[in-house]
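Given next, in structure tokens, is a single chain: the form predicted alone.
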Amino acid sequence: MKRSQPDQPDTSQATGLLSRCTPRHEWNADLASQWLQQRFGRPWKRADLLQALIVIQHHFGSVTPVAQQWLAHHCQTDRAEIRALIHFYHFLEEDDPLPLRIRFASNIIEQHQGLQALLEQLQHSVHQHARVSKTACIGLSDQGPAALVNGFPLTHLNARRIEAIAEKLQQQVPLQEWPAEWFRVEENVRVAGPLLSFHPDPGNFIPNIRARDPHAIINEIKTAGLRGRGGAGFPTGVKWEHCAATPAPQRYVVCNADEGEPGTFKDRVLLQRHADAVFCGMALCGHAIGARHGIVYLRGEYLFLFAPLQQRLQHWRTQQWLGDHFDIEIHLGAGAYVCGEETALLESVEGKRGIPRVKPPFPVQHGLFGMPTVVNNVETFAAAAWIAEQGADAFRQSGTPQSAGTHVHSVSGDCAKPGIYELPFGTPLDQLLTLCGATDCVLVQVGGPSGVMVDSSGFQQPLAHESMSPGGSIMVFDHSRAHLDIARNFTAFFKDESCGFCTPCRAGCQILQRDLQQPSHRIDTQALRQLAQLVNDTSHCGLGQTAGRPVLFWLDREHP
């Protein structure tokens, strides 16, 4: 089917990205009011507080005490609440910054690619011109080492490129004048199945779904056997059905585009080239459950996608595919892995710290602003749109009886062809390893640090919910990698990303990291195993309940 015109904007083009690298300004209340009015297009309110902080940070470089006081007055809150938000989200700062802030991705893949040497090289060259540090995975493991400069991606870093960047910094060349090639974000789609070949025409899709019975839509999603693509695999149709059946004056559709799991970048590609499919899936859900408002929660690391997605939504409104019946807005995250948990995400959308809620009640009963809410991830909404157009029977022709359809895998690490692979559920792991050129593979981390570590004895297992749930990422490690180093990196990630709400996760992850830093022969493996299990068993949310896994996998393999 032909795509409607104009085509979706090419968000991988670096030239467009550079035009959005906004120069930093001195604090000015009038400018702040102007930019916030442009951002919201309406009077802003308390729930917009986090988004307002992100706008101020983007334009002024930090949220200084003067800006905090001004914002507290306009949002009718106090400065202490604003400072609590700033200290919770990694990308918000209150110090007067240097003009440029460079954050290197520090996940295990970039670490193995020589991250530390590159970071130190730049730190030694530009300490007076830019603030250089590490951050968690930024969704670019297929083209790393990578970094963010003032929120925008720098890819394929090496010693020569770092030297050239240092020269630009020393000469104080504006970011907009840096070579466009440095900012290029590639798609790296290696295997495209039905979902990555799907380009719905919203001009046909939207009128068609509006004419359909909402209950029939939900039944078709249930018949298709679509399960959430975020990792948990909950039946999508059942979730929609529960939300639609909950009495309420309004309901919400929320797209979780906060793929913070290290090694995951499939949502980046879906939003780059398949945003129409995602928006169609959200509109489908909105009609099915009786919601008039949708929200895309876009991770802060994908700032470069924000403007083109906004432009695409505006085109939808111009064509009246969005409007009073259903509309979509984008909320940016600010660097908090825990906001990938659905209730923490809802707290963040409400302008609060992203601390996971106690469940039950579940979001389908008591979600955003207390209203029934469906939260699905990017791939799930795109798949739902595919089913609405192609039918449940066609969807079930691939996959397994328990895991229908295909799944999009993010593959990175020690392989010849890192990138995106869409394969039917049930595909054996070793088949994917062959496709990506992992000829010397010893270990595979499936589903990111919160997933499972598999050695060669498990490479023939199928990637499916009933056997080995694939989640979002496949991280490949060869003979040169030490399992202990991997466990150390993953545990440090969990420690840094803990929201601090509960003691088992907050204190337990700190102790796990401290003990793992000792030489291997001095580690008390029995005590370490007990602590890791305690963290998993007693933590409040999914982050803490999986934080001990990297330690336990290492212990099971090296100290059974």
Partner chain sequence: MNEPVFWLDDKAIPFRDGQTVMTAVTAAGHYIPHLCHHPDLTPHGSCRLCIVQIDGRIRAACTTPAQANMKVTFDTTLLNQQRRQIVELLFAEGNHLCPSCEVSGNCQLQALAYDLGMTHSEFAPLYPQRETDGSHPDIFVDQDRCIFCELCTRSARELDQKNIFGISGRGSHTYLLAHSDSGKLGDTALTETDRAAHICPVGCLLPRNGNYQIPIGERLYDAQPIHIRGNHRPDDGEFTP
Given for the second form:
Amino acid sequence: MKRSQPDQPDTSQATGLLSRCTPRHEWNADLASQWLQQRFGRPWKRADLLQALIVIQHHFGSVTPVAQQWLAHHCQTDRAEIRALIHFYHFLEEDDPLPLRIRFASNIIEQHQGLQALLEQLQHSVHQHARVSKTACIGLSDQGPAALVNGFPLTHLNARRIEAIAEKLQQQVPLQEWPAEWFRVEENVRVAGPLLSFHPDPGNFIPNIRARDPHAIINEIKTAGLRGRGGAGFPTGVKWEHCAATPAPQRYVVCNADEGEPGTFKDRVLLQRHADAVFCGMALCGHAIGARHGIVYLRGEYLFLFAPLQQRLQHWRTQQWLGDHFDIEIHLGAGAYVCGEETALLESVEGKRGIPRVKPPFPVQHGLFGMPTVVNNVETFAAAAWIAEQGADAFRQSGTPQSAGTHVHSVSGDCAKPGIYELPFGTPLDQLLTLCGATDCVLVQVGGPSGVMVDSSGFQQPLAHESMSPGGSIMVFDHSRAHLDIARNFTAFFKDESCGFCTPCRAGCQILQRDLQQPSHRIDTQALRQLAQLVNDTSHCGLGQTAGRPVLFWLDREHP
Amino acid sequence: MNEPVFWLDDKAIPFRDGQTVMTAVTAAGHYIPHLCHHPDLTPHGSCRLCIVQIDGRIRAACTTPAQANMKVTFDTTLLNQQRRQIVELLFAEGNHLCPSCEVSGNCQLQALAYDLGMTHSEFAPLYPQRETDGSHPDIFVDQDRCIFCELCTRSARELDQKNIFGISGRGSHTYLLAHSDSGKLGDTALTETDRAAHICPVGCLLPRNGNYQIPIGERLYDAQPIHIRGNHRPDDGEFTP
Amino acid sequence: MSARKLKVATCSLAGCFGCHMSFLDMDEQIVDLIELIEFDRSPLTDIKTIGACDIGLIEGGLCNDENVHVLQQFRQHCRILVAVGACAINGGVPALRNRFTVQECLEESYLHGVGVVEAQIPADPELPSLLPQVIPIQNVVKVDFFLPGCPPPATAFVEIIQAVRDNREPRLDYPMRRFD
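What about the form predicted together with the partner chain, after the form predicted alone?
Everything in the complex follows now, all chains and molecules, and the chain you saw is the first one.
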């Protein structure tokens, strides 16, 4: 056994907090305290519970009943409350006796890339050493099939690589000793526009903006016509203005890096290449609205970015670009698409289950811990920083009157060059298809499963808020792909990711998913259409209100 | 000064500042179908039975603040059909075997099904596997019947000032939990006199004593529909057989 | 009026015959009804095969492959198929076994149950094999009307038959819509 014993020196100590490592499994309260001290650097409380669970899960492989009791005692709560969190977040486990957990990304792109065969191959050879399962899209559709092993991404998987992985598992080689090249995450930037060429110098940027009038900053963002890049397209300046105008003892800036929409990976690349621009945008927002606290909510699938981003923030602190005036901390997610919904995200930051709140009130009035809060997408913050440096007029020079600037697209699927494309808003979809080498394109899913499915009749449409809101994900399908398979994959995704709060989404998605699995000639298309419409019409939040879409697009196209 | 009003179909509904569509409509003597709403508790918006249409969008009446001159569409064929389908979804999702349930005739889910004209669920049942908990001396928990309305969760916190119930899991694995280290209701501070012990609209939280004293056929919703009776339980002090 | 009598077939699948009992429990109304209908295949006539019928009344859900076979015959021969009672509509009390596997049910009944003597799981090929779950009849065939209740009241049976005679949708008034 290479894994450490309780009374022996702990080899995992050699590796850093939340780093790529094999969990040690035997519970050790002292060690847990040390990890949590390292994570928080201060006494921690109930609101930090989710972050604490993520640390325990990562370094001990699961959150066992003993660990739960220990955590419950620390937070002065009961074990049921701890278990409520564990059972909500996919990446938290109560008891996992095997050393490692490997989760294959199961978006339709990876399904088409042959994920099932690879998963079965690995499952057969390593069932005593690792639990092998599926998870939703992990933001690597341009370099899949891909999987997470104890949270870290394995890219470009094929049968030979799986064989090599199985060997490591059988020989119980600690994860920290696996070849680094297996974990290489490519950026695949194919077309870089202004934003992907933007590398602000925080040493200039931060003092400059702090000298500026907050109202002037908000006006500049409004004049630029910047709209949220997460998909909804709400005017960013208006959001900041509302937040600044709400009287409160403190305010928050939250960066939504919970890039869960399947087929989207642009925020991952922005955080890999342009973290400074994102932090600059957050600091800009903080100054504009009068907030001293910034939070990056980083999806659990991007754990590999946690350490580099932390290091970068530490550097910012030593340079005093961050400090008492404004600081940024990173909160990790733990496998929950619904936490991309802004109010569910806030619940999660507060250490709770990610259940979307009732709106109104909106976060700008009543957000994190009840305080006015701006929640913006990663790309939105980077674009805001760009505007602060280059000016609103320069920003408006690309894009359309209603959709100013450029947008970063994540392209995957049946095309020669999957990857990142930054194009002005208003660029016709077929221009992007030509650029990425989609020569045999039949269907394009724009904006992920919650977006729209476009066939050749819509390829001339511009990618802009006024036509089809792009969101960030472009998935390309050629003539060999069955639309029904795509609808099945997306519907199963919504069923797995429904938070369970409201009836139509919780129960409706289960039934949509089940009924869609039948052979196509047995599907009652009229009943299915009605149910999909019901889920869309009557659900509580944006997840449910789009969960019926994949079914409806399939029915419209194949059973009009 | 005239009181402000909004419109529920063609009826003018007066309201005070801070009222929701649901509370104002109820105060005006009309009934909007609901399960997770309770006048003594914070609005929740999870069952979605109180759907109405405002400005072309479907909203939950229980969480939508009333506004002057707002036009609220309530009684349409489509909305009634969607309300019925939501009830049918709840039936398909749990294990609701009315013939063998003690609260049959008093059940608000069943009563809404009757009232909305449901004869069957058009959705094939999912037959989930759910837990029962018999650890408490006064209250039996049968999660087959849980509809996740969180009336118990909220009433314990807001009316009894206790942390007894919660919801856990997610999506199809959502379940009701008891806040104790063992996860058993018997190890919580719930007592028979708590409001939370007498608020479940279905047969999930079932008092152990006093059952079957009123025969099937003579119960709360056997003679009169829920839109006349309102959402009640025989033990909430408002029912005389 | 000397119209042709409606042909009615009935059967009980995974049911308890309670719905049949309720059907007959209509006191003097049966005198009028018998002018209106005649029975084809039914436990009431003991006719074993089904011919062309106007109405098929199905009590009980589906628990084995013989149930499915009978249901499909009813669907083929009946113009109007009616799901009668809670079990036909959602599986009812027999569906309580759905939380167990078939093997677990058989072992409990024939091997480990209280009072079992000469424990042995029956394996005669003549016996219909059990479905993995007890399911409602509308999972397998199209159903035209639903009569809820455990059992449905006799008046609801009369209403269904009159509705078919009059070629209209049945009207199940509030007292007739019962699930218990």
